[in-house]
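The chain that follows stands alone, in the form predicted alone, written as structure tokens.
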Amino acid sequence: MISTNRTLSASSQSPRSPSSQPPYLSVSVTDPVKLGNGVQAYISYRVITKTNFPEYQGPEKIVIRRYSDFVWLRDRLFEKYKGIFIPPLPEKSAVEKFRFSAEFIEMRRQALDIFVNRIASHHALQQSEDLRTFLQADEETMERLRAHETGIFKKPSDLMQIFKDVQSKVSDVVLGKEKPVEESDPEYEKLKHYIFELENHLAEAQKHAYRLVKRHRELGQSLSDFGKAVKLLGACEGNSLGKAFSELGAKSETLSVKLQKEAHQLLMNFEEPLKDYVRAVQSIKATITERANAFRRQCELTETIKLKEINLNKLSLIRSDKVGEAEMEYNELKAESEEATRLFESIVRLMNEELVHFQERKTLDMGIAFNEFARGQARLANGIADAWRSLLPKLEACSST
């Protein structure tokens, strides 16, 4: 749970917001419940949201809320706010549905709350209209409104492929596979460069933490097995030897465990946070294509309006009664050009503040999961030579006997 204040300027101070407590909006997303069996099962989750600001309903409310609600209000969020980096989701996984293990639901309601609690603290999306809906609306509500979606996008498939290809068109303009019309800007330029490579590392990194959380799993159960089997071994011994494999199985198991609990933090402080990232980083590359849509989307109205000027000059000179209509489809071609030439301005502007923020916030997370995984490893590592350390005389004996 995330408790966001907001700056209060001249217009936004209202009678019905208290005098004596800053603006706050705190949402948290709790208690996951599997409902459904087979490919219709979901998961629903407890949304909870407190806040004083004067357009909310009131100073607590609590909404269930399922997986394509947290979509809905992605993709409503991506409409709107263009040049704006909007958190990432989890991705949906179709193997995951299937089992839904206790792991996967508590990832799953993390990377949730991380998402909605980011769009709350957003100076921004925080004024959402569709945040409001996503917070308070009854799920009936929120039901004929995922269902509009899906008429405007004929099926949800739909909408998925459209993310794709905005992936897809990104990556071609990094690596230069597309020459359409491009700005020649040297600092953009460094900037798509530096998101293409930065998205490779992070995988990069990502992959080699699962591996390293897989590695500590396969660790400790074998652990666990050779505990047994030693243990087993020691109850057909006596005597001190006997006593020694007993102490040595128990140990195994005992490490067993902690590794186990290694693993399970190492993929939700870590390897979670590094994934997160993987999945902010193909946001900034949505917003970059939205970028390259404006810049050319403005070129082209710019070429588009010299051909009209060119032919209106052409009507008038010849005095066509056809000139009245070709001037007023040249201004309102120019009014379409002057509003595309915004868009694009207001694009660069907020990718700039947006980048500056993206910077600092990844480099604290990056901070904060770095330093926890090395004091988990030194931990592990410590706890470990203390139990092999602590059996080494009774082990001693018994060679030396």
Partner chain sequence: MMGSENEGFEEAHLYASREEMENLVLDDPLNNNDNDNNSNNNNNNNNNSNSSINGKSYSAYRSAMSSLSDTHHPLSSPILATSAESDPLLSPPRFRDLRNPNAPESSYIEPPAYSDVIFCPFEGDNVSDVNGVESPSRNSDFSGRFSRSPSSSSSSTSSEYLKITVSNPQKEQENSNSIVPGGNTYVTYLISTRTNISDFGGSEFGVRRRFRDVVTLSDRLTESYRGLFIPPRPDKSVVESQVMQKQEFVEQRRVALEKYLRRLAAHPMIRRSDELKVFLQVQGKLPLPTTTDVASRMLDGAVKLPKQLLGESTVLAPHEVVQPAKGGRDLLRLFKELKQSMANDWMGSRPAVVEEDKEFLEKKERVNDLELQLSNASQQAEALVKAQQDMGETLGELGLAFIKLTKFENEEAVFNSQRVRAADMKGFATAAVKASRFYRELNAQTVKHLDMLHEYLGLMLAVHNAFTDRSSALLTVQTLLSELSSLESKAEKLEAASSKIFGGDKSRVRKIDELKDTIRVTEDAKNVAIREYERVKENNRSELERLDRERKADFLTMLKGFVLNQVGYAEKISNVWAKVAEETSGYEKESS
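Please supply the corresponding structure for the form predicted in complex with its partner chain (the preceding block corresponds to the form predicted alone).
Below you will find a single chain and nothing else.
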């Protein structure tokens, strides 16, 4: 919940009203509730918005949203704000039986909360109308929009775009241009390579982080089992040795609990951030694809314009009556081309800006994650040392009796 440096519009705000505070927009995703039955069961979340942005209705608004609503928001933003790294969403599905486990729900809730807040604190994205809709529209409206978007039949313009893409791919092949046109900027090449490699490295780190969570759980379990067995042995031995065993067993069981706790902490504060990092990189990859598309489009249009220009000149030379039409087409295309170029250039510019922020943000995020990890591990180790150490005087007493 970082407040923006957006200037207030001069609306009817008295000097003493809350909006003389710096502008803020903060969102929380809370209170997951399971709704529906059987296969169609799903989780709904309360989304609470607190803001003093003038475009928003009132200082606080609460709506109910489900996962697919968030997906809708993400898709809309991705469409509209090409070049910006849209914050990533947690993964769609999980193994069926895991889908409603408390842990999974909590992880997802946390991730969704982070998702919305990142959007709310991004200087461009926070102005999005779709965001406003998401945060404020009633449930029916949301449902309509959601169904519309994720339906098989997308908007007509999307359909057109798909056709065009296919068309251009086909014509490329037909014209012998099998390889799609790509930028030749070496720095950009380097960046692409970096992003792709980074994803691999991060995925591996995340994999081991997840395993580490499991190991904590396993060690906890085995400490518990060991403790029980040792206690039984103590009961069998009797006298001071038996006591020693019992105490050891009890300590072991105590430590088992600590380990399970730490496993959870690790999952939420280290593994999740790493996964989040991976998703963020994947989001960048999506932007890279968008940039490539924009670049191709620009190139195609440039090509097409050249042809059209030649054609136009030819026609005007022979004073054809088709000149008018051709000129209109030519101008249309020119506008389109300029638009495409603008889009491409804005993507490039935005990407560069975003990259700086991305790297900084990630350094911060990882720093926090490392700090959490280290503190958790130190805490755990200290707990273990303390627990075992407290046994020593008792053991010493046993051996002297």
